[in-house]
Each structure stands twice: as C-alpha cells, then as structure tokens.
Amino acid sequence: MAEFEKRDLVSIEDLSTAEILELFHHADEFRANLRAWSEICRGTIMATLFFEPSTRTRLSFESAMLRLGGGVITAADEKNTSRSKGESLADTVRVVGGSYADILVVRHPEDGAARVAARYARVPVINGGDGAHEHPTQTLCDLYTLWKEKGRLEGLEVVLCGDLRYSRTIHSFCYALARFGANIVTMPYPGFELPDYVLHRLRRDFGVQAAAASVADLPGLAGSSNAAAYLTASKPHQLALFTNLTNFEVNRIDAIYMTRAQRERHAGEETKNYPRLTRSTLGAAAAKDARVMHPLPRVDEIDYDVDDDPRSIYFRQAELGVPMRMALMAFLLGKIQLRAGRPSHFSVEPGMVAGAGLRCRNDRCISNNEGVRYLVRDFRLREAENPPVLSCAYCEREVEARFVGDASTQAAYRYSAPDAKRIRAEARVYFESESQATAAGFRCSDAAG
C-alpha cells in the first residue's frame, strides 16, 4: 500500500464537518458516471467481515469497491468463520488486514467492536455497524441524501420516529444532525426513547437544548407517543422559548426518518401498535415539503402505497450509498485527498488504562464480552471535575468517577478532595466508589477529603 497515515471510520466523529461536506462533492463526481472510475483502486482488495446479517450495507460496499476497480473478499456468514470456533475479532482483523486485504469493513453485534478492529488492524477499518453503538456510513448516506434534497443541513426540521433506543443509525444521525445545526424532533415508540447517554452527549458536545414538543397533526405518528421532544442547538434568542413549560410547536417538517423495531436487540419487549407512516400521514400540512427517509430494511412501518409519493426517497437513499462509499474508501485508501482539516479528539490520558478501576457499564460492550479475554480497560476523560466523567474507549458509554487514586502511592480520595486534585495526570486511576477503590488495593482513609 502507499505510505500514508492510517485513518479509520468507527464513529461519525472520526470525520470533521468540513471533511464530510468535501466528501459529498466527491460523491457527486463519482455518481455523475459510476463506470468512469475503475482505475482509482485497481489492485486494491476490500474485505467485508460481517458477523451480523446485512444486504444493503455489504452489497453497496462491494459494489463501490468494484466500481473503483478493486477486488472484494467477504466473510458474510458468521457460522462459516473462525469466530464460531472462538477466534477473537482482534486475531481475525490482524490476519485479514495483513496480506489478505487493504481495507476492512466490519459489522459486529457487540458495541465498540469496530474500535477494537481499528486498533488491531494495520489497514483502514470502516464500521459497518457495531451493536447499538453507531453506523457512520449509513449516517453519511443519510446526510448526503438530505443535503442533495434540501440544499443544506443547517436549520432543517427532522422528525425521528420509531425505535430510537436501539437504532445505531439513529444515534449516529443525531450526533451528525446536531453538528450541522439541524433541529431534531423525536417521536419514539413508548419505552424506546433516545438513551440518556445520547441526550447527555448532545447537550455536552453540541450544546443541544431540549423541550417537550407539540407536533402538528401527523396521523399514525403523532399519537404513537406522548414523549415527543424538540432538540436544537439554535441561537440563544430561540432558546428563550424553552424557559416556559409549554410545548414547542412544530408546524414545519423537512424530513421524516422512520426506523423499524430493532427486534434483534430487544429483550422480548412488546412493540404492539408500532408507529406506521401512511398516505394520510403525508396529508398533514406540516409534511407538505417533508422527505420520507428510512435506512431499510422496511418491515411494516411504512405502507407500500407511500412508495409512489414523490416525497418518499428511501430507495434513492440506498442508491446514493454507492457513490458515498466510493468517496469514503477512495479517501481512506489515499486515492483522493481532502483539503479540509481533520477533527480534534479527546486524548487518552496516561494512567487511565488500568486493570483495576472503572468498568464499562454497558453489558453489550465488547469489553464485557469477547474482549474480556484480551482487552485492557480503557477510558477517555470527557469532563475533568464535578465529578470526573469518563467514556469507554470502545463503546463510548460514560461513567462518573467519584474517587481518584494515585497509582504511585496507592492512595485514593474523593474527587472533590484537595489531595485528589494534586495527583499527577499520569498517576491517576479512577473509581466509581470507595469500595471499588478498596477492592483494587487502594487506601481510602482520607477519601472524604
């Protein structure tokens, strides 16, 4: 491979906003003539490692690489891979990302698996969906589709409807919409609202404010939940509306994004009377200029007679995935260059990696499943005080650290204690509780500060 710095796409945050917009323009160039680019990646091999079922994601990636002139190898049935024999993801990607392939696309049922693949593979890794965590290339396709339909992303009113709790597509899309200054209206199926950790990240990282929402009549959707919310990073003069206890009125909708019930991640939870989009839904005045989107596959949440409505763009959404993924892979393989600056990330501070200390509280995280065998606990510091907040480096689930230990003295203190603040960054070890610190061999006699 050509010598260049390896870049991965595990989260939508791995691309800057400017890089995303520049990729859109490259995707437009590829789409203008899909058959004209067969020399760009000639001699390059992509491997798709899919440990979960997929149709569109896998085939669109394979189509994209073939149109770029490269080759494809695939492991699309988990039962026929060495994972069924107990091989770890880390070992799989080290082998396949050796002489077998130049870029990997990984889909895996455990949250954070794509980050593990990126750490162990020598070649670029693209997240094709990891558990309920993220699906960044679907988000790129969704943003690209909306951008082409509306000519902009800032200020758009986007309704997210259905299973917002387990849909990794929704989580990635929320973060991206917030970055671009779009407003989000959530209309979840009851009990399937956006997770608190997603809302917290939207508030902290993007300044998103929330208010109860009153949505103009949308038959089949508006009655699906009494938990509609309006999420916006708008300017302060608009946020003044949120000081009242009345609902925020939503009378204009630019897009309705439907999602199916993610039954493969449900623990037998009932989804009776799941929201359904019909022609009568689109008859509402607020939906006059709305685009209907869906990441597919569709089950029964959109009537088939909606397909012929010119506002329905979910099949175009899927079609645009090919040029969008062509642009992404050409970039990650160093075949095209972007002028835009790359994103800045929260760095992993020395001393936060510890066999003792914090444990990810996400039961679906790879670090609590197959990764127990070989992964070291690893966290990023997101907020330094009141109390410190750290996120799992694999699945990004956050945890509060109420106690801080000094690795050099094996003493631990409550986070607010003066002694805790004097611990050198490289010697800090974080704990959720005094008992956790004590179990790890730290003395906590002065922990109360």
Contents of the next structure:
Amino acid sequence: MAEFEKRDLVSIEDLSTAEILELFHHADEFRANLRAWSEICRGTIMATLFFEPSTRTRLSFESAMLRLGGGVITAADEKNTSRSKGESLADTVRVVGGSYADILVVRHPEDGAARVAARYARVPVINGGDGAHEHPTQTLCDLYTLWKEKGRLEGLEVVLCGDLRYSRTIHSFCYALARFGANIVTMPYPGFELPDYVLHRLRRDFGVQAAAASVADLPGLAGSSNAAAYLTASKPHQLALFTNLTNFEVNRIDAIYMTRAQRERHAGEETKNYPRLTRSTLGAAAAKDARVMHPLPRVDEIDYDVDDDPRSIYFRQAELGVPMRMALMAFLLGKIQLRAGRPSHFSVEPGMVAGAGLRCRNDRCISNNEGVRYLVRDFRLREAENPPVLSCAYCEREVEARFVGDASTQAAYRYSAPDAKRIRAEARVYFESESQATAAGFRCSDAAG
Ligand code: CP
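What would the structure be for the form predicted in complex with ligand CP, rather than the form predicted alone?
What follows is the entire complex, opening with the chain shown before.
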C-alpha cells in the first residue's frame, strides 16, 4: 500500500466542514451504483473490533469495505477475544493494526477508548462509538441524510429529544450542527440534559448562545420536558442579530431527532414517561416540514405507525450509512483525495506537563478504567485563566485547575497568585486542589500563594 499520512476519525472534529461536504459528494457517487467500486480497496483489510453490541455500525462498515473490494476480519464478541483474559485495548490494536489489518473500526464501552486506539494503532482508526463520548460516523450519516433531504444544513431548526446526556450520537451531532450553522432545540428527558462539557465546548468553539425556548405544542414530546433550550451559533448566520435571545419561540421545525434511553450506561436512573413520538406529534403545525430522525435501534420512542409517514427518514439514515462509510474509508486509506483542507485543532502548549497533577473526574473514562495500567494522564489547556480549564485528552471531560505548580521547584500556587503567572509554560503542572498538589509532592504554603 502507498505511504500516506495516517488520519483517524475519533471525533467529528477530526474532519473539517469542507471535508465533510466533499465526502457527501463522494458518497453520492458511490451510492449511484454501489456495485461499481470493487477495485478501489482490493487487497485492503478492515478489522472491526466491537466490544459492545452493534447491528448498523459494524455491518454497514463491513458491507462498505466489501463493496470497495476489500476484505474484513471481525471481533464482534469480546467474550471470544483475549480482552476477556485481560488484554488491553492498546495491545489489541497494536497487534490487529499491525500486519492483520489496514484500517480499524473500534466500538468500546469506555469514554475515550477510540483516542487510545488511535494513539496505539499504526493504521487509521475510526471511532464506532466510545462510551457516552462520540459516534462520529453516525453523525456523518445523519448530516448526509438531512443535507440530502433539505438541501442545506445552515439555518435548520433541529430538535434533539430524549436522553441527551448519555447519547454519544447526540454529542457528535451537536458539534456538527453548530459548526454547520444549524440551530439546536434541546428537549431532554428531565435529568438527561446535555452534559456541561458539551455545552461549554459548544460555547467556546462555536460561539453558541443558549436561551430558554418555548416550542409549539408537540404532543408526546413537549409535555415531557420543561427544560427546552435554544442553542444558536453566534457567528455564521442571521440569528447573530438577536441581541436579547431570552426566550426563543420555535414555530417551525426542520428535524426532530429522537434518541432512546441509553440504559446500558445508566446507573439505575428511572425513565418512566420517556418521550414518545406519535402520529399526533407530527400533526403539529410546526412539524409540517419536519423530518423524523433516529440513529436506531428504536425501542419505544417512535410509534411504529409513524414509519410510513414520508417525513420519517430513520431507515434512510441507516441505508445511507453504507455509501457514507465507503467514502470515509476510501479517504482515510488514501484511495480518494479531498481538495478541502484538514481542521486546525486546538494545540497543546509546547512541553506542558499539564496532566501530571490531574485525574480525570469522569469515572467512565478509559484513563480511570483499563487505562489505569498504562495510560499517561493527558490534559489539554482549554481556557488559560479564571481559573484555568483543562480537558481530558481521552474523553474531553473538563476540570478546573485552581492550583498551578512549578515542576522545576516543586512549589505550587493558587492560580490567581502572581507567582503562578510567572511559571514557564513548559514547567506548569495543574492541580484541582491544594491537597492534590500536596499529594503529588508539591509545597503549597501560604507564602507560596
Ligand atoms: N446507530 C447505531 O450505532 O446502531 P448500532 O448500535 O446498531 O450500530
């Protein structure tokens, strides 16, 4: 295989907006005749490593690679892999992404697992869903389907309904919608709102403003939540003109995205009276031109008699998964080139030893689970002041660092102390608390801050 720069798809942010749009056009070409492309990846092997159940993601990836003329090896049941004997994800992907396969698709129950796989594998890694973190290829399928239906993404009004807290699909979709200039109306099942770290990222990276929303009556949905919110990116479109977005009235909806209760990630939370989309929901005037979306699998949250409504596109989302994933793999394998530039990612301060003092607060993060054995703590500085905010490089959960240490002197200071500001960037070690700094062997006296 020709040498090319390895690229992974761990987060939807790993593709630029222009790259995504170009991939849509390639997906259209593949879709025009799915059987015409069997030379593109001849001799290439894809491995699917699925340590959680899946129907659509795994089988559509396998179908996509077979249609591209490549081969497929799969580990679809962790009980039949050496993970059940205690082998780490890092070792598994080093082996399978060595001489066994040219590209890996990984699904794993722990947040941040896909980033670990991408770091350890020599070949491109695609995130097939990692815990409650992200599911970027589902988002590609969702965006592609919506774009084909509506002819654009900018300015669309998209309602997200149900378990917004644990749905990785929702998290990737939010970032992409904000980036494309769509407006998001969140209608969470109470207690299952978007996590703070997702909201912070929407605000910080896309300038998203949030306002309370009143949504025109959507029977079965609106009654389920008293916490509807309107999220709009402040830059790319006309809503930037609203200076006082205090209670936005939503009277026209372009898409309602339902998601099931992600019970496999719940810690015994009740989901009685979970929202349910019915024919009468679609009878609402605001839903006249709405598309009904769902990543599937559906449990009870969309009535079966909605399936025949022409506005229901959830099976189309699944169908378009094959050409979309063909385009993605052909790109990551260097079989098609894109004219569009790659995204410019947030950068790490050079030489920063930021993570040494911190521990990710997300109990589901791989760094607090199997990664305890081998991962180096790794954080990215996201906000430098008041106080500094860092995010875990694996799962992106944020921590506030109220103390900053100097690795060369082992002295630690409150973040606001003048001495803290004088520490060279490459010597900075961040801590959440004085006790955390002390436990790491730093002196944290009154004199020091
Ligand atoms: N949408 C989705 O990820 O479906 P599967 O869990 O069946 O792969």
